[in-house]
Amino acid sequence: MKFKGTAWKYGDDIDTDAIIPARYLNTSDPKELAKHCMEDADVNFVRKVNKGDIIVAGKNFGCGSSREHAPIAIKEAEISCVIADSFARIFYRNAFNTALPILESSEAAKEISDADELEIDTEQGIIENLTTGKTYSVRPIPKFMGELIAVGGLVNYVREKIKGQKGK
């Protein structure tokens, strides 16, 4: 998968309440969740971002509760990818389960600035900062995780597997 977009930079310990505040969890509608994405970290986030933009953050992105609403809100806000120094363990898994591509890179997370233009190749493990000309090598998204993203997440992946077994 390849992505190109503007970086939106955040610090360490962005928790799931900052990504999608609990006051909006009375719905599971992805479009409604997206309207409030990152609201408690950046009140103007959804008004600023464009389709394909990229969140860049520090350590422990997605810490806090285990809700899947957080990666769903990010994906539905049309963010193409999240790059962070590190992810909270449950957010990491929920991101792939909901088809949100994520990459870990301490160096990229530190050096990329707000509004930098980025180009990402998740299969090759390359983040290119088009603004500065710097390229970062990261661990590519594993093949199985890439398959989850390609079909739209874990639920769709399982549906496809079940369909395939019924046809045998």
Contents of the next structure:
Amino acid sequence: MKFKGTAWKYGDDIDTDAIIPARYLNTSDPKELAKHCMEDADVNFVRKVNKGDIIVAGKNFGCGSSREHAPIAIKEAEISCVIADSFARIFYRNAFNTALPILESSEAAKEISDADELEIDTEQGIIENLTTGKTYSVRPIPKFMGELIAVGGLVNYVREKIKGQKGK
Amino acid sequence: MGMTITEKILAAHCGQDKVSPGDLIMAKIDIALGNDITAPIAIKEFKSIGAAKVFDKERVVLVPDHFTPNKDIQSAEQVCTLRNFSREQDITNYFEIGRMGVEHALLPEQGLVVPGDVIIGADSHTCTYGALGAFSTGVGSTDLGAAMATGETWFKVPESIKFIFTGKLNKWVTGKDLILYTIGKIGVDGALYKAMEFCGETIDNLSIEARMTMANMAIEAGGKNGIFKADDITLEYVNARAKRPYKVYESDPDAHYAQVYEFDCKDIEPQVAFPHLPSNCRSISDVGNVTIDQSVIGSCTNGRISDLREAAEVIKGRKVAKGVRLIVIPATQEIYKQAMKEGLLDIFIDAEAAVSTPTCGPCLGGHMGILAAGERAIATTNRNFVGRMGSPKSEVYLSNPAIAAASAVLGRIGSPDEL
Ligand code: SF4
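Since the one above is the form predicted on its own, can you give the form predicted in complex with the partner chain too?
So here's everything in the complex, that chain up top.
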């Protein structure tokens, strides 16, 4: 998958409460969740991002609770991809399961600045910073995970797979 | 280069000869676990997938343990979802009240988890089963829903950190103290995403229950799993219970570790984790005067029979201090019965403790011993986050069972040596 968008930069340990505060969890409607995406990390987030933009963050992105509402909110806010130095492990799982592409790169996470224009190829594992001209090569999203994202997450993936088996 | 025990188990479950840290794999799972909080969502996802049958009715385990015996109408509805699903799917291992126990104490006891397994559970303390030489880890509800349908799940192979413990344990020091000490040293994200492998001469002599306590808290250091090799101590425990054949794996001598820590147990006193992080540890001699309102002995960390024995040994013939509540919760029915047989329940009740049927209860601030604002508890549980046992203005301190028992008698956090 290829994405192009503006980078919005955050620090270390952005927890799931910052991504989607618990006070909004009385609904699991993605549209409602998206309205409050990243609210406690950056109140202006939803207003400033455009479709396809990219979150760039430091270490341990998505730490805290196991709530799946976090990647859902980011995805529904039309963020195309999250790049971080590292992800907390349950967030990492939940991201792929809910079809949010994510890439790990310490170098890119450190060097990319707020508002840089990025171009990403998740299959090749390439992040190109169009603003600085620097290219980063990262571990690509493997084929299976790519498929997971392409079909819209784990539930869809497994549904298709089961249908296929029944058809045989 | 050789492989670690974690890498070997994962390789065997995805049909490869070798896996390396960072690889993403599809692995067969041996057990998929859910509880009364997480399984209802997983069941919803399972149905939305369009799956008709669970992958194996013997290998989906459902345990209503958090808000049970049902504390209110909502929790009763949650459990109903599990019960109906279990009936519909003819799930063998659905544990109704009366057979039930806290999930992570129950599964090993029932012989449902064995060495070499890959186990996922929609509960973060699923890492407990690493004590038996299995790979086990917590996941989200969607993961569980999908795994119940397919019998497989995806993993990123973790790097491993080796923790070597040497020397003899000091008096009153248990597995709980070793793991609290470790978390105190490396921090709550010290093992982020990694496998925590425990070994060394001290571990070789440690009981299986103490190992379960340690593996249980791997998540409190950010770990993906905690793991021990299965040795004679493990196999003696497993052989008496196992419902399935199993395979024992061991790390190669030339396996690669991201880090290696060595701890000399002569430096380790009983530990107390102060609010509000499990890493906020002090040695018992450095605690100072911390008065308490409640002491809780139980949970998937320390509600096993050896824990109750340790607490009873301390409290025998004594009384809980005036103004302090001591709540003792055997983690499973079997433990409850054994404690009764050994006269431990008499000891607790004579000391004026409340003894409860198995439940998670106060551990997650569910019921059965919630704290008011300004109250302070010492507990043998695993988390002391803000509001974990009740009011956001209450405080939880974590310790081993002997310290929790002694503190109940003293009315402040202290050691059995002070009695
Ligand atoms: S006893 Fe506590 S930590 Fe263990 S499963 Fe229950 S709520 Fe979770």
